[in-house]
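The chain below stands alone and is given as C-alpha cells, in the form predicted alone.
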Amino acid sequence: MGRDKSRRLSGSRDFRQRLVLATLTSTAVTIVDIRSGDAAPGLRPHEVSLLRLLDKISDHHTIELNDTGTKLKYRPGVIIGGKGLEHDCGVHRGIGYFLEPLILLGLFARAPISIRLKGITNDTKDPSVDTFRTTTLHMLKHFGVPLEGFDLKIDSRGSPPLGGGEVSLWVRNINSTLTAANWVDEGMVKRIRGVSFATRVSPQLQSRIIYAARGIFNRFIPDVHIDKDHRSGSAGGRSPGYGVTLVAETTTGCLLSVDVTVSCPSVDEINEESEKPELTSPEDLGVQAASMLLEEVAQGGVVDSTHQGLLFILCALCPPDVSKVRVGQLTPYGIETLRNIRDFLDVKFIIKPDPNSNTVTLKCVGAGVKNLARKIS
C-alpha cells in the first residue's frame, strides 16, 4: 500500500476522495494552498462538515486546520463506526456527497455504522439518496459483500436551497477483505424502475414527469414502472422542488441510474426587483431524464458514469487478485480516481479500450486492504 505513509498535497481538487483513501491506507496527509488564490480562500462549509463526520466515526486521529482554512494536517486513526450517530450535512452540498465516504469507510470499521443525516436529499450536484438506495449499495454484492445489514431509509426529503431532509443509513463492516470482481457483462436492459419525488408542490407534477418519461421508454421496452413520492409539511423539507431518479436493470443484474432535480426558490428568496426564474417543466424534465438514462445504456459498461470512481476504488481495495471490470467512456472523475488510487494504494490499472463497443476494460491487482480495525477490537 505504499512505502511512504505520509503525503504532501496541494489544492482543493479531489478533497473528499483524498481523505477517504488516506483513512483507508492510514496515510497522514498535509494539504496546502487550499484555494489560497481565491477571493474566499480555504475549505468550503461542506468540506469542513466532512471533516466533522470523519471525526465522529474515527478514533485516535488528528485534524489540524489553520486559521484561514488553507492548510490541513490529517493523521487518520481507527475507523470505529458506531450506532445512533447524527450529522448535519448542511445545505451547501447534498447528503449524497457524504454517503459514498460513509459506505467505503464503514466497510472497514470496527463496528457497523448507524447514522442519521440531515440536509438536502435531492439536488443537481450530487447523486440523490434514491440512487444510493437503489443502485450504489447493490454494487457491493459484486465484491463479496452481502447486502444484509445495509439500508438507507428516507425519513423526509429536502430540496435546495434550504434542505430539511433526513435519512437513516446502516452500513455493515466486513470481517476481513473484499472479493476480487470479474464484472464485464452488462447484459441487456430488461426493465426500467424509478421514483418521482415532489416536495411542497402539487403532486400532479409527478404524473406529468412520469407520463413524459414513459413516452420515451415505451418505444423500446414495456416493463416500465416509476413510483411517486410526494412529501408535504415537515416530511417535505423547507424548500419546494421536484425530480425523478430512473434505474435501468439488465439481465445480468447491472443497475444504471440517473437523477434530474428542479428546485423552486421560495417566495422569501425572490427579491421584489428580481424576476421569478424560469423552471424546467415536468414534461421537459421527464424527457431529459429518460434521454440521459438511454445515453448511459448506450455508453455500455456495468455501471453508469456517476459510479465509475467508486467501482475503481472497490477494485483497488480487493485482495492481491485480478479484478476486471468494463465501463463506458472514462469520465474526468474516473480518470482522477485512477490517479489517486495509484498515489495512495500503489495500484495501477491496465486499461484496454474496445473500439467495437466503445467501452473500456480495466484490470488491476488489488492492494489487499484488510479490516484491521475489527481484528484489534
Contents of the next structure:
Amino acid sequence: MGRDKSRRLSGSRDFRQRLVLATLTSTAVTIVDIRSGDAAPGLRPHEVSLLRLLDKISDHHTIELNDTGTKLKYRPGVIIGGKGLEHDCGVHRGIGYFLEPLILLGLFARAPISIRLKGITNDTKDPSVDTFRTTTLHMLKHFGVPLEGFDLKIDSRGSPPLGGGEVSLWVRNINSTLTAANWVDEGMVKRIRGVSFATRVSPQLQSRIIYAARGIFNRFIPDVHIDKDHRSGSAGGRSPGYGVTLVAETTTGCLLSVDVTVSCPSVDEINEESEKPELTSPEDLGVQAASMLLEEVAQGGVVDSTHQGLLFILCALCPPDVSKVRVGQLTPYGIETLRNIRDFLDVKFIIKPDPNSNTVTLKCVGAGVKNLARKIS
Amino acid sequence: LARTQSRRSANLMQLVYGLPSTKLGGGALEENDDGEANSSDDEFFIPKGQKQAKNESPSFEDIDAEDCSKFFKAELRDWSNEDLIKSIRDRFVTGNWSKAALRGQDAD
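Output the form predicted in complex with the partner chain next; the form predicted alone has already been displayed.
Following is the full complex, with the preceding chain placed first.
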C-alpha cells in the first residue's frame, strides 16, 4: 500500500470508530479539519489520550499531528496488547469512552491485554463501567467468543469532575475470526438487576434511588435486585456523585442496560459560575433510570440503544456468513456506525423494518476480518 | 401491503446510506450560513462553534459532532401511566406468554 493511498476524512466526528476501523482494516487515514472553525481548534484532550492509548497497545504504526491539532495522519500497525499496561484516561470523558474501542482492538491483538485505566468511572456522556461489565462484555458471547479471560474489576470509583477512579480490564485475543450471529429473539424480561453507587456522599442516597426505581418496576416484575456499592475514602475517588446502572435480563439472554449519574460540581466551579446548577434528587434519578430502562424494553431490540454501534461493528467483522440482528429504533450513533462500516469494511446491511413489533432487523455478510496479529505457533 | 413494506425498507436503507444524489442537504446548510453572515456584518467573526451551539440539535451534517454512543431521549414518558404499562406488559415474563409468542411469529 502506498503512502498516498490513505483515506481522507474530515472532522472530529466518530473519532473512535474511525481509528478502530482503520486499525482493523489496516487502512491509513488522514483526518483533516478537526474543529478547524472552532474557537478552540484541534483535538480535545480525551482524543489525544485515546491516541496515546492506541500508541501503547500497538507497534509499527505512525501517528502524526500538526501544530494546531487539526490534522491527523495515522498509519496503523500491529496491535500488540500486553500485560500490566497502565493508562490515565484524564477527566474529560469517562473510562467508558476508552473501553469501547479497547475491547474491539483487544480482540484482534497479538497477545491478551491487561490494562489499568484511571479516570472517571461513571459519567453522563459515556456508558458506565458497570454497564460495560454487566452488558457489553456479554455481547461477545453471541459472536462465538468465550468469556474466559475477559474481566473488568472496579478498584475505585471516580465521579466527574475530578475522577480518581481505577479499573482493571482484561481482554483476550481471538484465534482467528468471530462467528456470525443470528440474534433476533429478544425474549421476555425475566429479571432486573442493577448496581447503584455513591462516592463521597451518604450511602443513604443509594437506598432512595433504589426505592424510587423499584416503585416503577413493581408494576411489571417482582424479580428486581439492585446492589449497593458504596465507596468511601480513597476508593471513592475525588468527587462526590451518585448514580445507578440497571440491566434487564430476558429469557433469551439478551441484556438491556441504562445508567444515570449525578455528580456534584466542585466548590470552585460553583463560585465561578453565577447560578448553582440544580442537582437531580435521588428519587428523581431512580425514576428516570427506571423509565429509561422501560423505554429500552419497549424498543424490543436484542441490545439497548447504547450498544447498537458495537453490535453492528461486530456483525460486520464476522466471517463471510450472514449475520442477522434485531434492534429497536436506529439511533443517530448507530446510523453513523453503519456508514463508517460501509466506508471502511465495504459491508452494507440490509435494513428491514418490522411493523408488527416496531423493530428493525439488519442482515449483513461479514467482511471476514481475521486476527492477523496473532502469532501462529 | 407488501409494496408499502418494501418501500419502507428502501426508505430506511436510504436514510442510512443515502442516494448518490442527496448531497443537497449539506450544500443548502452552508448557503444558509453565508446568508446569515452577510446580513449582519457585526457578527461576521463569530466562530463556527458558537453558531452550532445555537441550533442545539446535533445534525448529521456536523463534521465535528461529539463522539458519544449513549442515546438521550428528549423527554421521558410517565411509566406509571396505565396505558403505557399495558403497552409493554407482554414484554415481561409476568405478561401473557401466548400473546408474546404470537408477536415473535408475526415478525418472521
